[in-house]
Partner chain sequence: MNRLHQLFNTKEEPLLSIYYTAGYPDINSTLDIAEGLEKAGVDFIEIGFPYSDPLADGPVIQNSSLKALNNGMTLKLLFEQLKELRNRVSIPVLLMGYFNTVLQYGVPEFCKACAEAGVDGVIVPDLPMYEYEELYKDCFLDHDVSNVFLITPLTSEERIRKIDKLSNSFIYLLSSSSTTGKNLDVNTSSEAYYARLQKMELNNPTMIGFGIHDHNSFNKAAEFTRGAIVGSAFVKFLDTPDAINRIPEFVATIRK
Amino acid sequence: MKYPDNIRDLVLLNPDYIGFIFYDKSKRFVAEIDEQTIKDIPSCIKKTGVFVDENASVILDYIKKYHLQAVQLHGSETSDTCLKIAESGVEVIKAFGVDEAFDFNQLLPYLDSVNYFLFDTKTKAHGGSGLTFNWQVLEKYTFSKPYFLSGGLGLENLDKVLAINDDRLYAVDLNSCFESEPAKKDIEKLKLAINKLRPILKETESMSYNVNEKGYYGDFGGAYIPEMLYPNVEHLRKEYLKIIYEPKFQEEFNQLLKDYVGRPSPLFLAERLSAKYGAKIYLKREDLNHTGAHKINNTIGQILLAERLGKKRIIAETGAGQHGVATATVCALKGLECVVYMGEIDIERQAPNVARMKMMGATVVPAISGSKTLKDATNEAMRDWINNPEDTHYIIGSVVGPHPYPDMVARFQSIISEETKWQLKEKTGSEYPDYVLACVGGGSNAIGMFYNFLDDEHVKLIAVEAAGLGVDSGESAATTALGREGVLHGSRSILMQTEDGQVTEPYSISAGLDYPGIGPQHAHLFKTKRAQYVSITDQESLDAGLLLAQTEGIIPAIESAHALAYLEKMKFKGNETVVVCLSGRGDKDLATYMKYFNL
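How about this chain only, in the form predicted together with the partner chain?
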């Protein structure tokens, strides 16, 4: 791949890998492709560098420069070279040209140093010949390591690929037969191929932690909405990926994140806290963003999207007021009308944020139905959208709501883990921490913090819910502990409810965690056990807030203090690396801290 527009079209097909050839004798050599174009590829698609007998140090430089996640080695690289590269944390795919005489025993030394083999047609020119090899020789391959199949795969022989009944066949590598010219993919042809391969692609899809094309994460997600919302949600679903991967959009988004929000947010080694817990504890400082929390990453993304959808009026729901403030902020920035729904009770307990929204020109409408908190504010916002379907965009504040919202918000928040990876690598030499922790209300800061680690199974993900006065006290917001599968606000997820399916009122001292559900992706991560869901009480979170203030000079939001509080319950061995998402700052919570600690 080397043409930016072509790369972006390909991204929309959502392949598992995209390859870039860094071999200067190839007619597909990328030469000096714009770094940003490659970096902008969402990390759920593995950016793969293809090399032939390149120096390991040169390969490592490319990995760093382009944020590569995998390499394909097509020359006579040794297993030592492979190992050296693998140690940098990328996937290594070692390619071999196969013919009838191929001796599979030569793979033995590589078993411990590569992730996958790739079997290609043997040629003098290191692949890319457009010819297939006789796949029957694969019967002689006896190791369990999964492999890529390559060499001459085209629409006409994919049926035969489907017939290969081998669990180790992990991926197919489509190249020359799908090009309209060297290094330029024929997108329509690829669509046909993907459809054809669908039966075998299914299996890996069910293992994926990301959304499928129907809007589901395993059993969760979907779009459970009345017909009145369908046209808007469907329009969004059709357009969101196209819009957010437009170069102009990316450019403006990145610029605003940098100059307006103040990104990248620092990754700070909290030394005194580290010493206390016997681990290397890094804080991802989302609290230093403009408006004081991670919420703005999402509202910047969505306001740019709303502009491109031609919408003139913005609505939002808010609990603590952080998302409401972040929405009012971007509306002021772009000169769009802004209406924020907020539970009547939350309006009382979060007065400073109400004032901020008003000062920036937003109208704050009290939600007086039901329990008068976040859940009801969300209902009111959805009702507003039903009644104003044409000029209005609804900026949902977390990874909840009907598809595509959970996925869209996750993509905007994924900047948190994207930065964490390279920042950690700069500081420690490895982009992988042992643990990642974040608090969960709807789950947007947690998904942002987990997103780029989802497929790195050795990174343990811990999501911290609010236990309120205690999980069994009847006053709690610990959704996974207390909830069952159900449908709320347009998606199927896990939900706190009565036996009859009435949504119950959660409780937490932190208004931002006071929500009876979690996003569908969290429900999936919970059910598949990819992430561990734990809970922290009001008291434990307040104590952790005080501790951070006194050991590091940082006053956290009470939401974020829930994540910090879990450190107290962990047992670290050696000097493990931990990243905690400090999702917001504590200014808004001062009144609560004052009350509890008699300040």
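Since the model is a prediction, treat every value here as computed from it, not as a measurement. We call the rigid core the largest set of C-alpha positions that still match within 1.5 Å between the two forms. Residue numbers count along the first chain shown, from 1. Compared with the form predicted on its own:
A displacement of less than 2 angstroms separates the C-alpha positions of Ala275 between these two forms, with the rigid core held in common. Annotation: Cα of Thr81 displaced by less than 2 Å between these two forms, core superposition. Once the cores line up, the CA of Gly370 ends up 2 angstroms or more apart between these two forms.
Could you switch over to the form predicted on its own, since the one displayed so far is the form predicted together with the partner chain?
Single chain only below; no partners, no other molecules.
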């Protein structure tokens, strides 16, 4: 790719990789690409630099300059060069021109230094010929390393691609046959091709951790909504990606994250905590954001979206109050009416946040049914939206609700892991930690923390739920331990429920984690075992909060303290790197800490 407008159109098709050719003899050579164009590409699409016999140090400079996630090498690069590039943390794709006489044994030195091979048609030039080689030659390929198939792939021969029965076929390279001119893609033809290729991906779709075109993560997701809400949700589904990747939207979003929220949030090496546990413990300091938590990342994005959709009234639900505060904040910033639903019990135990919302002009409406906590606040917000579908936008605070909310919130929160990767690279030389930990209620801070590591299987993802008084005590919010599949608040997920399907009342000392379900993406990560879901009790979380306060001078939200508490249960070899998402600060929980520790 080369042209910004063409790139933005392609992003809406959600390919897995987008390539930029940094080889000056190519017709698609990118001499320089605008930094903002690169930033506008969502991190779930891997930005790939294509090189031919370039010096490794130059390639590493390009990786750093353009935040490349993959490198495709199309020349006679050695396995040592590939390994040196791979050590930077990017994927390495080594391309080979194939003909009838190709000797696959020459791949042997590369097996331990590249992630994938790419098999293209052998020509005098380096790729881009539009010619297809005889795919039967691949029967001689005996190694297990997955590969990309390239060379002359067009709409007329994709049926033959679908007929290839080879688990090692990882990706197809759609390039010259879909161009109106070099580096300018025909978006309509590509859309047809991608839709045609979906069946070949079905078998591996459960291994994909992002949402599919129908709004599902494997078995979970969708939009289970009343008929009154269908026009609103459908309009949002059709427009959200177009809107959030518009250059002007991205420019305003990024400016507000920087100048209003205070991003990037620091990545702090907690030295005394590290010494205690025998590992390098880094804290992603979302507690230092404006309003004191990660929630503001999402509300900034959604308020800009609501403006562009012409909405004049904003509603939200909140448990711990942080999402309510973040919503009230952005409504005050933009001058929009704000109504926040909050459980009556949560209003009592989170009084400082209630005062903050009211001070910024929000109306706080108590939810007095059920457990009078987050679940019931969400129910009330849904009822409001059903009654006011035309002028109201519902800013859902977590990765829950009907599609497209889980995906939309995840994209806004992905800034957490996006920053973490480059911050870790600066501090350790590698973008990849050994472990990533985050607390989970609905799960927005965890998805934000996991998002850019989902496809890096060597990074272990640990999601920490609230066990309350104990998983089997009857007073718990440990959804994955106690729940089963069902529908809650507009999507299919895993939730705590009785045998006849009635939602079970959750409990946690943490107002932000006492939710009876998890977001559908979390349900998928749990079912596919990509992430490990564990639980921590009230007492363990409070003790962890006190420990952080006394070792590092940081008082965490009780939600975040759940993630910190799991460090006690981990065994480290001594050289691992661990990142814990410190999702919020503990000011709102001081009364609870004081009561528990008799302070």
